[in-house]
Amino acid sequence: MSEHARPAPIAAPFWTPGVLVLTALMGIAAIFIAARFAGGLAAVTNLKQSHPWGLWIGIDVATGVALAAGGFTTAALAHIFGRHHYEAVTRPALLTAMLGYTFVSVGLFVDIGRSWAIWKPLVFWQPNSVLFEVAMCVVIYLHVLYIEFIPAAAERFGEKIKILGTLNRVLDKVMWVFIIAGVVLSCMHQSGLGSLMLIAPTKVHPLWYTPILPLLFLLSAIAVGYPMVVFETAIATTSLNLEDEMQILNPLTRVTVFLLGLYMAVKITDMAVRGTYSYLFDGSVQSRAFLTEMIAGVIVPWVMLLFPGVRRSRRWLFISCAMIVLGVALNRINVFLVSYSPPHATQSYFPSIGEIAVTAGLISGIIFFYRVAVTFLPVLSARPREVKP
């Protein structure tokens, strides 16, 4: 590995006021979620029987484990594929991914309404549930992505404490077990993720309603890996002053046309020969949702993408991945919420102050530990800004 590719912990205060900020979040949704386990779920969101599923769906679990894919896409492309240039975002993006799937099954656990029974399906089998294989592969692929992350830890701290120096080295020899393991499971959940769907034809909306809704999740995911690596470390490297990897990320957005190309044939392919182009305009929530979806988030970025003026700015390479990530997040609120209306349904649904809260404070724990990881862990690469006179 270059010199320039060797990890380190940064050199930079750790209690800065964004710091803080985070902290306070993360309090406030302490106290929400305290709330809920104390009154139940009614006592801080608006779920009820005509909408048992609300914002901690949309965002915290399946938009969350939509934008961890870049974990899974960078291991793919630096130990399968063999592109090593690319190991200097990969563990960044691996720390993403833990963080990313820790928080979606704490999202989880608040969210279910037998939270005490969480346990059951590792223990229950149901072969035959969708839901059974989401929920093994993300505890599966959650454990594996620590196990990834454990040279790391070594690198840092197997000499004060010996059993990491030993993991470390018997990891050594069998890392590209899990290495693959990791992929294969990230296929299998984010496809499971759009499968859950399919068993609800009649309460989701045609234009996102499909039988190769599974396929779409599984290249949307794709497609936003390497746009979430380069969103990440845009905003790490500026927050922490650190110089930027612009020879690492412009590669990254190369392939990035044609992955968000081939999702983008695939997803207009099907509406075409499903015929539901004929909802695009008929003045709907949904329409409007869907075609802000395509537009703003696959269409424009992808434009912006194919001219290499764009993928060699920092400011432009930004603002297109950050489009993209925009752009599957909302497909994923659109396809859980704004696309779902059981028929029985006599209201429309709107988040709680408290369900707001707690996603919000979800988020900033991301943030949070991510800020502790590179600070007391070798994760980051790029070295510190120069300071000109």
Second form
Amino acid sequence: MSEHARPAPIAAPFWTPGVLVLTALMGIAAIFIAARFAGGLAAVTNLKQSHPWGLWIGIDVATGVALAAGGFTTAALAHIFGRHHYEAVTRPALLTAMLGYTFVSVGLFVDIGRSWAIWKPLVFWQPNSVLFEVAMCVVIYLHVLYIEFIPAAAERFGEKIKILGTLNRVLDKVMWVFIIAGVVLSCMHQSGLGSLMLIAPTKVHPLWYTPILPLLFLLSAIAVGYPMVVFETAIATTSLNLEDEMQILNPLTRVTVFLLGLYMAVKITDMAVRGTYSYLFDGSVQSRAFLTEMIAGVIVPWVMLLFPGVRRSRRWLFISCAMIVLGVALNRINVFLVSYSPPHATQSYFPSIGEIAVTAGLISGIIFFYRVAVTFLPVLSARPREVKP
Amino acid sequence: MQITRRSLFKIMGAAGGLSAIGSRAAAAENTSDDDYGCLADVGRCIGCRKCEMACSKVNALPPAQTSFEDMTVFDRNRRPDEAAFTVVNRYFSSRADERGQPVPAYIKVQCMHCLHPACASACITGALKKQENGAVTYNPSRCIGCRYCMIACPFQIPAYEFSDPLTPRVRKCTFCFENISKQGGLPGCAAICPVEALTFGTRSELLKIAHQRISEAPLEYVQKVYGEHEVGGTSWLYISKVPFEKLGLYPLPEKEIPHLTETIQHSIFAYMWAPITLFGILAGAMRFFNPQQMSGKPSQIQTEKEV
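Having seen the form predicted alone, the form predicted in complex with its partner chain:
Now the full complex is given, and it begins with the chain already shown.
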């Protein structure tokens, strides 16, 4: 265990050109968000009566939740199954999840028509609604994530801010409850997101509409957890000029071969059982989107990861993990947007500049605050890279 | 204070949290054959648009862009939207009159007021509700604007006020809920229809009338009442001399739309058994694999000593 350094704040200049770009993107998004609250959703989005959900639901919410799965998968591995080898990646994964869910909430706040009424599901319960279950889980899980992050904040500021230190000591005894609750809540709403579109059997394309969609969402969220950790750790260590953490990341991907393989097997079996392969090559937008999602996002990276050479190469490991991450993102976009074909629609939906700008701004926000957190809080364990002569 | 059996159940229901098992049964209880419905006879409709006008007036909708006497609107297919709860569309069937002219068929489109409404099942706060008299109504004071009802509706009916920045509403036919709640009250459209293409009554009566009409003219009418079985039954029923799919009334499954999601939700969350079991299994795993975590001594403290 002593082979890794303790998590520590990063001693790197904050205002790099990359951070300035992020700030600019957030600024542009802020302008469009202001326009949305001044002129309504119609002023900024391409949403229409036939297509009430768009990019903000497909990416900011559905994809955001899926890609934040690294938080609970690494917590389960290191804290529940006691694989302390992975301890070093739990904090960055937890931070990503915390920021991811925070921005999921921001995205939802902007997207729902009556943002000021966002608290109402807490009072008016409707347990028939899948969305109600998802919302409750997300609200509770968001709090659990912040609680799980308290030790990191206390390590740095616990002396200065007395209440933080006290809170941390109290939590120490019961943290295991929150760790397990986080995993349970994640399993519930990751699968719940998959149940959402099951309410529209006549509108969702048969390639995606299956009663086991919740299971597929859960399996893909679990499968994408570690690749997402590899993906973001590689980006973070490269851009912050830190030592790469290949010795941790490499074994993570062996687990991924199994988890992604399981998702792939269940998904292909489901297609075979329902006979939906007949839609695979009909040349429609949906068939092409499904093939892209499955081949480039699941099958090819899975085959790549079978090779030890790929798993040992920093570059190829990054490429294969990025493909898995993008594959799951595409799956969520497909399920929520591409597959959705209402019977009386006269036009199809394509996101507006404003929707794209807000989504880009929210993603920038996640990266920006990740940068802030790793700069000031003990999150990353990687040591600065040796300066090469 | 006396706790009645009913209120005790309510308290228990609240304590049970997400596991409101009873609600599915309750939703089904809400519908009965005495619910009101409306029978639309497509064969009788002459496309006068009086129902559109009456609807606009009764529901105090924003003024229409063109007059209700303007028949050029039929040149394109319309959908109900945030400013019109009902529209009449014209279709030309393969039937021709004596002079060989194609016979138009006019069909009124509005909320079908499903017996098991997907919108109400989807609604996160219960803003949409199947009332005991058959109407599916919307309560804006509960709505958060998630628009999941629009995703859920198989008839693509709920419309949204996308241009309203702060208090947009879901807009759809109310079945003139307040009118029909009164003795002898009619929905605006059925009250004004000059050719009795729309018949208001209890659903069971209407089904009798519908079957009588189609069986009396078997060569003219399609031998089916649209809405009798579709998506578990709807309060609005259609009979027609033109195949329904040519009128935009597409084939739909007979199973109620929310069946699958409600079955999944209620089997997983009954008494919260699944989350509790998972919590137990994970706690057992943690106790076995990582006992220090449970005793409040996370492994990182050990690491500190080692380092």
